[in-house]
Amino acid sequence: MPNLGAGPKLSASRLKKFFYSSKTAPYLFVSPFILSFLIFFLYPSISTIIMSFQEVLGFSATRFIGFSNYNRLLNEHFFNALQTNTTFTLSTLMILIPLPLLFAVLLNSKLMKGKNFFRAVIFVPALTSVIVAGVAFRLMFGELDTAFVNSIFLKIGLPAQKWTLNYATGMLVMVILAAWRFAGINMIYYLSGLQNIPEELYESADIDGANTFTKLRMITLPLLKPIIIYTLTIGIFDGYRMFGESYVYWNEGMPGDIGLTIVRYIYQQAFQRNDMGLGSAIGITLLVIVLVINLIQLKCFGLFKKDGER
């Protein structure tokens, strides 16, 4: 009589010797990633490439039109908006690179009181939604004489102001929230590599008779330079990708393209006006000049060097 249960016995044998094979197994490990990459990332920005040009006239229809989306983005409305992630993110870097630092700096001092609590303090805004906060500052930051903001200036004999009706004052906003929101994640880094900082440096720093400033300049700087890379990095990518922070202000009839970002032009022209070829081409600019920008300060900081050459 035949054994029924050797078949099944003898597969489940073959296929456990097989995912447990040192050859098999660091392949299953990866595949979740290598499948997500390639179907989250890879597939979608080889589509948004090609559909960058072409003409999109449905689902399925298109039309291959060349470099047109691309000559379509030589108006005002694009400049206007990379102009705007250009201030916004030079000035956000030249706060949230900084103060960031400062903080962690003066929190990681043992000299300092209830650091948990500061820390938690500085870290909660960046557990708030951009929507929610955004809200919230479009309150404080309203156009009447009430709001609260503009009647702190009435107080102090400042005149009102129309915080979201002009550039400036639009900008300011903008890069206010952001602040506050980013902060404390960049605190948080800081605060990581101050702790690996070995102490007996600042010991023999204290022996050598080095002040608090010689201390700064000559030990938590240069050990903290990866960190304040990386940081720069991730400002730089942040403020060419902003969007939140404008569409909780403006609408789509803002004047004068007051708050009009690069990613807000992709949304208008992608899903709005269903032209989904130029918001590739956008989106595909986009990607060119923070990738280029980046490989330039990476470039300044000595990043392509060899270990020797630094």
The other form holds:
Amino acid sequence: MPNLGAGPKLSASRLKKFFYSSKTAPYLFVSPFILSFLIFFLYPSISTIIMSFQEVLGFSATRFIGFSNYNRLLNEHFFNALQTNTTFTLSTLMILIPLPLLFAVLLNSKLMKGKNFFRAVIFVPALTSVIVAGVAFRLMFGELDTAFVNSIFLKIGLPAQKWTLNYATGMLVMVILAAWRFAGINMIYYLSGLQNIPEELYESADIDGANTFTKLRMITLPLLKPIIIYTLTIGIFDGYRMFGESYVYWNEGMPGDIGLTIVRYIYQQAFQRNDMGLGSAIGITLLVIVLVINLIQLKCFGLFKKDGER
Amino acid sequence: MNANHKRSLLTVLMIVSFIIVSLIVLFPLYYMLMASFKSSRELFRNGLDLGIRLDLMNLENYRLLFLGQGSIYLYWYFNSLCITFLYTIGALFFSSLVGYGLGAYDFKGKNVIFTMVLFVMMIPLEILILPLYKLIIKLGIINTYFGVILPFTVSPMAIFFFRQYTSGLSKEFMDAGRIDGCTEFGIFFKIMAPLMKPAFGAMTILLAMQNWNSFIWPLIVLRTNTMFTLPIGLASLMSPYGNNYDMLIAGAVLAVIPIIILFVFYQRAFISGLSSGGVKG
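And the form predicted together with the partner chain, for comparison with the form predicted on its own?
Everything in the complex follows now, all chains and molecules, and the chain you saw is the first one.
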């Protein structure tokens, strides 16, 4: 019976080969992603697309209803949410691109002292959750005359505000909260970009007699462009999926649609009103919006050119 | 001399402006800390009363959190710690494996997989919460730690980062390992992973921070209040009928502390790791 041991022996050496092979190993390394992609991304994506064309009655009872979920989206609330997200995104970008860039340039300057300390301090807000930070901001922007910001307003002769009861001031408190939390993150991105710019470029510019602003305009900004585009993309992405900033200031009982955002609308329709079909349709619309804006934006900045041309 | 003067004046000016910026940035946290020692009534008496006033301040809010009607807070704290710990360990493990696989090897289909990673990064996960919710129910892990963790453990952001980092590492170490008779996994665990330490440092902070603060997904998965994480629990204290500000603020203060401690420990690794991994647009 010479063959008796051959089976296990063969598989053992196969197994050995398998673990020693640099051909098969990479597939094992990436397999967690493939699994997670299939189960937690692809399957849900397909299922949400299907659901957006269905009326979801119970947990499993569904009925195809064509585009009517999308038709139902053409309502005032959805457009209000869309407008809120757009205003929010544009306003946060107007703060979160230039200000962190300024901080980064100054903190990268040779003249500056205590760089690490200031870097860390400006980053600290990013560690707080939107709820925790929101608690502090809610309190500071309270409605009473004795709340912190209103006290200051009254002191300098401005009228006290009911911050969360007006659309404009409501938007303002959301933007301030987001700007406070995210400025440090963008600053770190810019700093890492700045540290990759070779010092010689500035030295040769010095020899040519360039002043600080010329150097900033001709060297720093062009070389930081990829990072600026990155922060812009992330900013648009985060702006359109905003949820916490609204949740922390308003409960369901928000006046009008102040604070109603697209994701909030998904949450409201799908989980609070159990309208999963409409929730999915909002989700797909959000996806299309984010992808289209980012594609336009990337195209405008020429990111589709070959790497060398950037 | 004159130029030197100008330079040191500029330095002083810059330092002063950054001190002002820092004070503004830290103010909300200071405000929260001071508020946590006051009763609601005291809190709304004078909004500009910001100093340390030992006669008006006490630890009553904190006592309530631990011993009083808010003692459920301890469950939230425990849940948050467990979930963040499990998630961070899992995400570091799986994402570094995948990132390393993509960065260190050449194999068929590599670009397709990397494109898939980038694609997932570009999709707002909020659009998937509905089908994921149904899936989690089907898997029977609704209202559990695993329900919160599982769908996001293999993090495309971390994969991307580890991939960037490992593609910059020298492949000669891998060949040396092969000559010494290591398996491919042995090479990863014994040789390459230690070389990726700065990347692990940066990602520990980023993943832990993301998970500790995550809100919308736990809000959907966790159904009973003893299972809540800190953000969900705190949000549940905010009701339309007046807020429990005393406990809310003390709870918020304590909720920031672990992540700040982590940041202080990992700060150097975090910032240098982030810059060396290179966030390339």
